[in-house]
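Form predicted on its own, single chain, as C-alpha cells, below.
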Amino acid sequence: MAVIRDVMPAFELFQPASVSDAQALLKRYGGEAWLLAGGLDSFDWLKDRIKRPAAVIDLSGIADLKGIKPWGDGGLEIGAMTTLTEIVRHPVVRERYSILLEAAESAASPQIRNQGTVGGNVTQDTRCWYYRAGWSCYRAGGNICYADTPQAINREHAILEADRCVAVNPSDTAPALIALDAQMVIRTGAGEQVIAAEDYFVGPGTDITRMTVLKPGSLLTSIRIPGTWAASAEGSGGAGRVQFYFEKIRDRNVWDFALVSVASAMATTGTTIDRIRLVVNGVAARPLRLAAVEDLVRGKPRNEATAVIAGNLAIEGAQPLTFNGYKVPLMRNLVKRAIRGVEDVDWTS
C-alpha cells in the first residue's frame, strides 16, 4: 500500500495549560482525541495520513507535567513533559540514576532529546514499518501479521512473546525505568492510578491495538523513582552497593532504534548478587523484565559463570523469525555482561 506524504488531515488543535482542561477535552472527544507530547512520534503518523484524529491536544503548555523534583525517600519525580536532554543534564540523576541518563542520552540525536519527552518516550508506538505504513495488519484491526511470512522484511522484529504481531517495543528509557522499580502517574476520569513500570506496557496477548494501558481518556502525568534502587556513593563498596549497567546495540551509533537492549540494577556485597532487575528490550512488543533470570543469578558470584548460565537461561523459548536469527545470540551476550560487567572481561581471549 503506498503512503501518500501529503499534507496533514484537517484537526482542531487545543493547547490547555493546566492537566484538568487537558483531561476536560479527553473526556469531550474521547478516542477521536490524540496527546501530543514531543510531536516526533505524533507528526509521522499525521504526516503520513494514516491516523486522522478529529483533535489534537498539545501538552507543551502544562508546567505541571514538566521538571524533576524530590520525591519519597531519596527518589524523583519526573513530570511526563520532561524531555530527554533535561534528565541527561540533571545532577541527581547523573549521580544517583545514572543507568536512566546513559538510556535517555542513547536515544536518536541531540536535536531529538532536546523536543522528545520521557513521556512520549515511553508511550510511543512500534515501528513495524508494515503497520506504520498502513498495512491492515492485525495491530491495524486487519487478519494478518505482514512481517511474521516467509518473505517478509523482519529483521528487527520480536523472537519472545509473539501472539499474532511481532512489532517490538521501540522506548529507550523503559527498560532502564523498570530496572529502577518506577511508577508510572495516570490520570483517568476516575482520579489518579500509579502502577508499576513494568504492567505500564502490555503485549499483543493483552491487547494488540495498544502498547500501553494507556486507553482513551487517560494521561501519564509522571514517573515516579523510589530511592531504594539509587547507585550506590562511589567507592563505598559496602553492603548492598548498588550498581547499574545499560547497553543499546544498533545500525548506528545515533538515530536508530535498539535491535536490542538491556538495562540492569544490582546490589551486590563483594561479589555476590544480593539483588538484581535485568530488563532487556528490542525483543518483544513490551520490555520484558527477565524474573527467571535474577531468581537464578540472586546469591550467586557476580563471574562468567553465573553470566553464562544466566544467558542461556534469558533465550528459552525464542523463536525467531526469518531473517532477525542474530537477535538470540545477541541478547544473551547482553545478559552475559550485564551480569559480569564489561570492566575485567579479556577481548583478546
Second form
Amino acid sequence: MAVIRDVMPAFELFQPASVSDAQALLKRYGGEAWLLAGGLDSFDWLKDRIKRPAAVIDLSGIADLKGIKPWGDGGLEIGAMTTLTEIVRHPVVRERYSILLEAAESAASPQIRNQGTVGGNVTQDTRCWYYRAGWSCYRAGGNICYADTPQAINREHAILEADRCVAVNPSDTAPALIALDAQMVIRTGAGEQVIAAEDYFVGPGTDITRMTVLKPGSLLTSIRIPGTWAASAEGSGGAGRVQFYFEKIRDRNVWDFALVSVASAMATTGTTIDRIRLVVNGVAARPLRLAAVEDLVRGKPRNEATAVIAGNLAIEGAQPLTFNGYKVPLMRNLVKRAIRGVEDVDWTS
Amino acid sequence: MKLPVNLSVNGQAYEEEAEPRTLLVHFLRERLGLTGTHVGCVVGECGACSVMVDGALVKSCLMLAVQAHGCEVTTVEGLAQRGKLHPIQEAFVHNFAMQCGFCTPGFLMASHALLERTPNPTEEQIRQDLSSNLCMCTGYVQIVEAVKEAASRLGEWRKTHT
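Would you mind giving the form predicted together with its partner chain, to go alongside the form predicted on its own above?
Next comes the full complex, and the chain you just saw is listed first.
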C-alpha cells in the first residue's frame, strides 16, 4: 500500500473569505468538497490518496471563524479556526476554564498546536490504522471490521459502544468541552444550529461513516462555553467551588494520541459533590459522558468510597477486544481519580 | 492552475506562484532554492521541515505554499547573520548536537521558537518543546545540552544585537 506521499494528487483549492462563501462552495460541490482547517488530519488523507476530493475549501482565510471572545453570562465563544496555541495562551481560558487549556496543551506538539484548530481537533477522524490505511472496512463503506478479527492488532480500540466498527475518537479537547457543557454552533444549508457538545459526536450505531453530526454542506463555526462551569472558589456566585480534572494517558508523555482520557467539572460544597459532569475519551467512537456515574455520585462526599463505586459503574458493560483489556482498569482508575482527586492514589488492576 | 505566492522569506520578498497541492517545504526548496529546510517524513511526524511562519513554528510539510501567501517566513538560512553563525547554531556545534545532521535545521528552528518565548527554559520545557522533532542519531542528550547553552549564549548575544 506504499504510496509516494511527497506530491498530493491535484485538487482545486478555494480560499473563501466568509462563511457564506464557504457555504456556497459546499453547496456547489456537495460530497466532493473537503473542508480544510489546520490540515493536520486532512493532509494525511490526501497524501495517502485515500480521500480524493475534487475541491478543497481552505477555511483559514475566514476571519469570522477565528478568535476568542466573551459570550453570554461570563462564558466564551471560540471560533472553530482558533488554534490550540491561542487557546492555551488565552488568559480567560487559563483563569476560568483551565481544563480546556490542559486538554489543548496535551494535544500533539508545539508545531501542531500552532497549526491545528479547535474545530479540527473535535472534528478529526479516527486513528484506527486499518481504516487510515484505506482498507475497505465498515467505516469506509465496506462490510468487515479488520480491527475486530482474531489476528487483529486492536490495542488502541474501543471497549464500549462498539457496533461493527471498534474505532475510538482521538480528540483531546472534546472531553474537556463536554465537561464544560459547551455548545457547538453549526452552519447548515438551512441556517444556524446549536447543539450540545455531547450530541456533536456520533457512534457507529448512529452513523458508521461519521465521527460527528456534520454532514456534507455543514460546517462548525464556533464553540460556546457557558459561564456555569467556570472555575471558582467556594461561595462565589452563590454556588459551590468548581474544580476540574483532566488526565490523558498515552504511550509517550508527549506527542501522542490518548489511550484513555478523562475530563470532569465538579462543583462541591465542603466535601459534598453538588454538580458534576464526567467524560471519558479513547474508549468508544465518541467521547462518552458518564451520566449514570454523575447521578450516582451527586450528593455524595468526594472520597475514596464514592470514587470506587463510580469507577466500578463507569466500566459496566465494557467489552474488551484481544489486546485492549488494559483499558478497562485504566478507565476505572481514571474515573476514580477524577472523582476523588489525586492525593493518595491507589492504582488497582 | 497556479496561484500567487507572494511572501517574505528571511527578510527577502518573493513574488512566485505555485500549484495548490504544492507543500510549503517543497516550494521553499525547489522554487526558492532554500534547501536548508529538510523533507523528512512529509507527514508531520519528524519535524525536519520546521520553519517559522508569521512568528509561529510550523511544519512546512503540513501547509500549502499558497497558504503562506502574504506571510513572513523564517527558515534555517535566516538564522546566521553576515556569515556568522547564530548563537543557537554555535551552541549546537559546540555540543556536538548532531551526527548525520538531517534533523538539525528543524531542531534549530524549534529551539529558536522556544528561546524566543522562553529565554531561560528548564530541561523539561526544552524536552517538551522539542518533542515533535525526531533525531535518530544523538539520543537527544547533546541537543538538550546545546539548547541550554544556546539560552545563555543568546543572553549575551542580545545585549550586542538589539
